[in-house]
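The chain that follows stands alone, in the form predicted on its own, written as structure tokens.
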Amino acid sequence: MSETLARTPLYALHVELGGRIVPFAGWEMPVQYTGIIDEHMAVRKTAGLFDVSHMGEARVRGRDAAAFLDGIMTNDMATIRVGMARYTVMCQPDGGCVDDLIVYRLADTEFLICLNASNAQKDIAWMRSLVGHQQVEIIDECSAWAQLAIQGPVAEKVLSEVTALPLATIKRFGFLIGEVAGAAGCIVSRTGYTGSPGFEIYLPADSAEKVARALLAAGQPHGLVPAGLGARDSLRLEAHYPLYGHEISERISPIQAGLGWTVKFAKPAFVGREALHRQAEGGPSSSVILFSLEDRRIARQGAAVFAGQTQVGEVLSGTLSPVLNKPIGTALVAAGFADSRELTVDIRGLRLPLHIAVAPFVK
């Protein structure tokens, strides 16, 4: 029996714009419009507009909201200032990742959390299971919000044409709430998952098409293009941003993924602390590396990584970097091989040398 796929409020606009629709995390989403490389380079040179309305949202509020989040997240939650956001990971007791998230502090006792699309319902159920006797309410707002990401060097110029919000005052990971293209109650944050400057806009779902059309119209003279999931993936990999199910998962902890900076051991106990502390002190059994290839072939997820004749890992993500014009990727390799110059990857029976790279691939 085939799965019924969900559609964002912008589905009809994607079809109108010629987007190639594919299944993704239970949704029908545009993978590209004119082409992944064109859209990728637009985000690096001018700007791209992404529909990320498939992402989930949950509101956490109540007297104990900050303390509750501190107890289930790796990063410091209680110290987030109102009007700021913070990237964090939510872990299982064994240190594996439930999800990586961005937490926005709306008020002293109120937060909005952005959840990965494929994990949204799992995340909400997980959080609710941990409330206990704390005075906290967790509200599923996934259907209430749409989300747009406008990313690239001219993003601020384009967005400023459809909002009176003082965008220049928004710091990295800061946000303002106001009107965008006539839609009230929008959260405009200086965040994004491309490595290029820009904003993410949370807006009422019924305003999504009006705002997207206004942005596309304002941005056309500046080189703004609609961009799909294909470019989003190559952009985030160039910037070395992890994707759930690839660089982090239930079997890959934030310590293994190189996200140790998100794990604050100085704060009181949080879920997964003991397991993560053991990994941090003794070294994890495996870790994520970045690599490039001099060949034109792309090492895809699941490809085996070898040291000599022994398999020591597997590829997590792989794509062509349009900026570097060569294949790049990430792999999970056993302890002791993260700095090896003798690693190879098996691509359809051909062993190609991996060149260890330093994050990010593209600054």
The other form holds:
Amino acid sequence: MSETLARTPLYALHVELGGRIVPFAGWEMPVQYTGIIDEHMAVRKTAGLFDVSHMGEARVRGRDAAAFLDGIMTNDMATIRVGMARYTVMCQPDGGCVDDLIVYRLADTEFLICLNASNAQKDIAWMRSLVGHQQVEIIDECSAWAQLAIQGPVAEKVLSEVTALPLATIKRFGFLIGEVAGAAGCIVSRTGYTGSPGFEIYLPADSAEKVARALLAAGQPHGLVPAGLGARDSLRLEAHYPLYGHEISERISPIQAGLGWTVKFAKPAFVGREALHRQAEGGPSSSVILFSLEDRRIARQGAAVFAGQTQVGEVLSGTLSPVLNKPIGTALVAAGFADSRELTVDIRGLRLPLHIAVAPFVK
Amino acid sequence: MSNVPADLRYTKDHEWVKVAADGTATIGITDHAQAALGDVTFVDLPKVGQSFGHGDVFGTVESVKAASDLYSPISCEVLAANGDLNNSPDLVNREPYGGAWMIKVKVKNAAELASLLDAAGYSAIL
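Same protein, different form: I have the form predicted on its own, so give me the form predicted together with its partner chain.
All chains and molecules follow, beginning with the one already shown.
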């Protein structure tokens, strides 16, 4: 790989904290500090602080902003109240996913959209290509913002020590804008990607280090630890949150991914509506399942899933669940096998029974 | 910095070999290897009596992040495999040169031992 990797404003802090730096989606990011399992369990029991500044941001504003977003997103956008956010998917005409996103309504005619790092520039180009004659402006703010996620049972207590914002008044998927650790203009939202309670904080890039240090200092007595992308991945998989490029992609639609709840067919028109409607009515040709294994071997991305001697699917994500202390993962399986009790997965020539889970492994 | 004990031999694949005077050897993975793998969650080891040639895959070590093959540093026959790693794969992270030995073997071709790296040679490639 010859491309230059980007660094977040917290790169020096990661190195100082002993983070192991790896390339991820074009960025040099910490995969872990002390260990993925330790950091994972800290988030479940106390709290972890993640640098997610690699995520992208775009501001969408103008008279037609809400209508524009309703036309390109699967979820309802016009009904988001100011001060609230909503998870949505942005689809291609064939129903494949361009990205999954969180849309924050800052004002009647102004939204901030959080984009996946690997898709940020693609998303912005895609949105701009769909503006047409609508009065809407799409501003690339990827380098203006840093992002921190503070996640875990003590996250709110720690955050309350460095901000005067009334955190208790923030509902799930709600947000407030204000000062955090002396940095003005931060967006504090009760959202996350771990399955544990907590907040995501959008902050001006030049304030990131000051805020991160203040949170780490305030959190240290409460058991807050810096956490890397490794724990972020195992946490999101336990909670069955999709990761773009794995559970959703240009070839896996939100209907297939089990994200039908984000697709609002009551809207008269949005990109992908017809294809998604056909899938929802007829049933998709394949769908994503969550599974666990009674073994120590991890079924990793690409591992083949079998019904008898016939391959009926493949693993999309796999890890060890630190909470269950057994391997978990997701797989894309052909129609008719999504509740099968007969599936096996091939791990280095061994066929291990795959147990389909009906609910996420953490609530 | 990684710990590289002076009394062991090494491969460029980050295995260590402790050669005994009686023609046997003990094999494991190095401190550098365990640190690079991260939390080890599973170690798949061969059965007693299995034979391997120099460079053959004799097992697998899995971490949260990846599964990695274990390569036999020498031609050998397995005399024992460390059963403690079934229940405590994390020993590999905690005691790579001690409790986390992987296999004890009979050395089939003593001449191959000369191709292993000494501690200085191994440190030089880290």
